[in-house]
Every structure is written in C-alpha cells, then in structure tokens.
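Take a look at this single chain in structure tokens; it is the form predicted on its own.
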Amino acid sequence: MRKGIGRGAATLVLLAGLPMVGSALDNGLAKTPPMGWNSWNKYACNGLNEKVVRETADAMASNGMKEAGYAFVVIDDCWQTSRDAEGNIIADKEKFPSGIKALAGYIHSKGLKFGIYTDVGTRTCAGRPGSAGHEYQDARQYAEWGVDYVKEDWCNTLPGQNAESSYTLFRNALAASGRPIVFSICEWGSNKPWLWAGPVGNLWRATDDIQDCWDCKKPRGGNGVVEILDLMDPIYSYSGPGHWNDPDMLEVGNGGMTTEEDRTHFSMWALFSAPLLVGTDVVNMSKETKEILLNKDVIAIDQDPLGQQGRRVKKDGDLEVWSKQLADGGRAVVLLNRGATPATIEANWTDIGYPASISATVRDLWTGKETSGQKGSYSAQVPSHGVAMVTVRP
C-alpha cells in the first residue's frame, strides 16, 4: 500500500478499476432485446442492395413481423465504398442509388427503424472504410441520415488497439450526435465484453460468428448452434435490460438446419433474452420459417421485461433442462435433446427454483397444449435436436 492511502481509500481505488457487472448503458434504449432483420446471413456482400432492403421492409410491414415486434432493418457490411475530400463516408452508388438518407426515410415510412454497419478498425471485414479516426464524423453523419441502430465490427484493428477504449469512443460519438441510436458491439467475444461492455453498448457479441449448422466448424471458423449454447451458459448473469449478451444473428430459414433444429435455435435465443435479428429472405420465406419467427408466445419469452438470461439447470448427457425466470414469477423452461434419437426429458420443480410441493399450470409454447394442476415435475418426449418449450406458473 502506498503511503498516504488508507485501507478504505485503497479499497475504493481498487473497486474503481473493476468492471461494473450488470450495469447498463444509460441511453434509454433496448430495454428489451432488439428485434429486426440484418442483411448479412442471407445476402452477405454481393447480394446487398437497395432493392433487397426496400422489399424486405415492405414484407416486414405487411407479413406480421412488424406487429410481432421486429422493428429494425439493418444493412450490414458493403454499403460503403470510400470517403470524400472532407472525410465523409460515401455509400455505394450502384448498390444504393437513392442514397442512405432516402433509404432510411423509406424504412421509417413503413413504421420501422433503420440500422447500419461500421467497423472499429481502419477497414471493415470486407475491406470497406472503417470508422477509426472518423468516429464523431461518422456518428454525426449517421444521425443526419436518420440511423436508429449501429453495429460496429472488430476487423482490421491497429496493433495494440484496446477494445473497451475503442468502443467507448464510439459510444461517446453516438451520444454526441443528438439522436437516440442503439449501439451493437461486434467484437466476437474476443475480449470478454460481458466484463466491460455493459455501460458501453446496448448489446455485444459474446461468441464467434454463427454458422448455419447444428454442430459444426466451417473452414472460415465460427460456431454451430450447440457450440453457442455452451458459450452463452456461463455468462448468463451479465445480461439484462439495456445491455444484452448477443449470440449472433438468426439463421432460421437459411436451409442449413432442419425445421426442428431451426425451432430449437429460435427457442434457445428467446430463452437467452437474445437480440432477435432475422437473417433470411423474409420476402420468400417458407410457411414453416414464418411459423417459427412469428410465434408470439416464444417471442414474449425473449421480450419478458425482467430481462433475465436463461441458463442450464440440469444435464444428463445429451439431455438438458434450461430455465429462465419471468417477470410474473413464472418460469420459461426448455427441455433440450442434443442427441440423435428421441428421448423423454424431465424437469423437476426443484431444478427451476420451486418447491416440489407446488401445483402449477404448464403451457407448451409450440403446441399450445396447457396442463393445470401439474405437481413436482414436468416431462415430455423430445425429438432429436429438438425442444419442448413451456411456461410453468404456480
């Protein structure tokens, strides 16, 4: 201990350097997990253009998505090409001939909100201009265009660049822009953002990029759904209203998984209180995909105002029980079968924080079946790679 600093003062100094676990960015936004659509998983760089984005907004405004809570239309990497002589970011005139401000205005006219992508480094992951050195300039430009949501990636950073400082700088730039803008940190969990990002961003990627697969590693890296489940479980306590762990965008409807696996994927993201950013072609999505994405009971679990992230409470090989406390005192429970064959899975009341003696009403959120007077436990036959998702209310 240095001379002149007493024990109490030293304790305050030490505490000042600790992360504010559970604290939230005080911008009044994202009190429930953001919901919307992002262009990347389906269209990536080559397929992104103004026509796709406008048609997506049209579809979301008319197919039930807006009413279900999907509010944001977010364009990802490859909308920008260069900077002008004053350093202002320039949109790709071939992809977006009307300009970004006009596109934002069109999306707003549909009753939706507009989001955009940038990068904390000198260039984006696709080699377009990043925001390094232009943070306040870009934030002002986005605000002037009518942007409501910014996703900032972590590619092409400078040697020794510090994640917390870099994202804090952009947070300050957004705050100075004068427009309320949701801030999505996308540094892939590389620097354990759950330890520091609560006061910095409204959401932060907690994992590597998702891949459209159940359990796989693609050559370029990234995680399948079940790998993400295991990464999300230990960090459940860091998430809450205004500051969310983000397991990445949804792959539901993109064809890499079965309908059963897509349903499990969506159920688990809802249990996580995860941002629900759809990443498929919503103009031409199948009946099965639409039924998954528009399940209002499952969406209500994601949007529950308590904002607690669900966690694994029981594991027996490939059979798991996950639970999430709800604002009304009930529980959302997922019986998850990671195995190759159907199996019966049981959740005991004591697994989910209730006394064994209580009687409860159990409602299956995918079938709509409701059972009253259930005592002690609930069990269901669960298909391979599937779930039974229920609410349990005493």
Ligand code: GLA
The other form holds:
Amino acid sequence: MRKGIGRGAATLVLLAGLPMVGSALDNGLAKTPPMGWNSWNKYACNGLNEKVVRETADAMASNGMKEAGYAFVVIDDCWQTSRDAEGNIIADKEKFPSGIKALAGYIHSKGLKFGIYTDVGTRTCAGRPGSAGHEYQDARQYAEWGVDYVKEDWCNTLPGQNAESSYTLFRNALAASGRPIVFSICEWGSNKPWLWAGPVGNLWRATDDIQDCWDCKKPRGGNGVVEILDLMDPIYSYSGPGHWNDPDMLEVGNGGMTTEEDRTHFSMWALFSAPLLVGTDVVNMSKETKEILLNKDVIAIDQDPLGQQGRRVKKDGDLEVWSKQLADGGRAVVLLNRGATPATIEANWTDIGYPASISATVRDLWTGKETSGQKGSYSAQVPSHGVAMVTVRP
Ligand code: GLA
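Now that the form predicted on its own has been shown, please provide the structure of the form predicted in complex with the ligand.
Okay, now the whole complex, with that chain kicking things off.
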C-alpha cells in the first residue's frame, strides 16, 4: 500500500462506488410513492383494451385525479400475444389496434405517464409471453415506445430461481435502455424482497394478491385488507424514498367492501406510504369513491417527503392505533376499529412519540374538524371497520 493513504481510506473510496445493501435504487425515481391507475383489479385479462385505457386517461386528466397526483396509467397482463421471428414482443392487435407506442403518446399528450407489465418467467400469470431471455430486448423496446414504469411479475419462473439476481438483470436492462423507468417488482413477498430489493427496484409487492374484501384470507392465496395490514406492520423499517413496500393496488370503488371499509383501506395505504395505484373504473366512479380517492389531506400523508411507513403502536383486541412520523415533525395517526361494533379509541401522546405534557393541534382528515390545545391524548368514536385519521402537530 502506498504511503499517505491508509487501508481504511482505501476501503472507503472503494465502498463509495458500490450500492449499499438496503439503500434505494439509484435511478432518482419514485422519491414519493408512485400514484396512478392500473388495469388489473377492475378489467383483469379479458376487459383490457385500448378504448378502456384511453378513456381512463381522459378521465384522469379531467376529473381532478391528475391534479391530485395520480400520474401513471399502467396496463397490466394481457396486452401482449406473441413474439416475431426476431423475438420482438407483439401487442394484441385486436385489443390495441393503434399499437403501444401510439397509446403511450396519447397518454403523454394528456400530461400523464405510461406503464406496462411483464414477467420474469417464460409466460406471464395469464399465459402471455414473459421476458425470460428477452430482458434487454424488451427494455429497449419499452424505452422506444415511451414507457415510464414497468411492473415485472414472477409467474412461470424455474423452481428455485433466484429472485434477486433475476430482478437485478431486468434492473440493469432498464438502466441500459437510457430512459428513466420506475421499476415495480411483483414477486408477492415470496422471497422477502424487503431484505434485498432496495437497490434493485423502486417498489416491491410485499404480499400476495389483494382481494376486494375486508377479511377473507383464502386457503389458496390472496388477502383481504386486514390480512395485508398485519403483513405490512413488521416490515415498516424497509420502506423509504425510492424503495417502497407495496401492499398491492387499490380495490376502492370495486364494490366488495362498504364505503367505510374502502375509506379504511385508503387511509391505511396512505399511512403506509404505499404506492397508490387505483384499480377501479374511474370513468364511472361513484361520488363516494371519488371523495375517497381525491382526499388531498390523506394523499398528502401518503406523499409526505419523509417517506416513513406507519406502524401499529397500540393494540387492544380489535382496537388499534397506528402512527407515522411526518417530515415537519408532526404525526399522522389512524384509530382503527376492526371489530363489529362502534368503539371509542384513544391515542396517547406517548404512544406516538411525544411527551404527555405537550399540547397539539389535531385535524381530522376525513371530517376536516380541527381542535387546538389538545393535551395528552386524543380519542374518537370509530365505526365498525372504520377509522379516524388525524394529524397531530405540537
Ligand atoms: C399476478 C399479480 C397481479 C396481476 C396478475 C396478472 O397475480 O400479482 O397483480 O398482475 O398476476 O396476471
């Protein structure tokens, strides 16, 4: 070793060029959780087509969603049919007669961004061609089409296939395409992606597919909203700007839950700093659904620049208190009633990381009611399967 530079300094210089395990993917994207719309929860395979996507983009650009921050329009499984002789991916010509590049251009002309879906394996979950063996070719094609967001699924992979290296391959392919593209990892939490995906993807599914129901764990997979809450809580520390735990796309507005339950679902996703991918028909959504999805105060909690994932700080049977620190030092707090009857739930200042002695302004984000000079704790009557969601600011 040359004189003048010690072993420690040399190691530091070397390490400075390497991504740190657990740090965010260095593509500068998704500093706040991505917001947008995805076709799957409402339209699945058979309902997806160009007309639906164009009408969705039209609605998002004119109904307040774009202004509220919903930027991405993502087509999920079933846009693709086959590959040509050179291996280029071919879109379904009947369902997407203008082609994907024209669709991306249309979405961009509305001031929105365009996302697409593929799979690590040979086939997608719906049996369409996956990206195995075509990673660089597909990434180059997506960039040429103007894709801004890629979701990569995990169906039809090989037994024992290494998820970290498979997703790293696609990350590298996207980086080589030269276009900034948000990378959404979708292996359903099977390989504990929170432990390795920080430097690989901007978001990763932490759980199996969401079902449009409150409490409906299925023996063969899928989770209702409350099962997802319990799966997300222990992994709160792995989420942050550029690298998010993803509890799956929203079911708000799809009819399987009451308005109260939809409001709870949305509030908890915001408390999680979760990606907010609307999964309903936004052209014909009800007034109630629109009021939930466009609540700017709740969206601001999701998009808070500190990017902390909220966690459960108190549990008394079905009554829970969840809290999240905000960039300005305030707290977002959710009083959650999982039980069958209305109940009063109390959050003490000491539960949310404040001394009992302070006095604070409490603002209810669903009713708009503000109380100043609140001392020691806050409590509210919460309906069955409902929440009170507030900010607490000393
Ligand atoms: C998996 C994913 C879903 C959706 C479907 C498409 O189940 O987890 O989000 O993309 O595949 O087939």
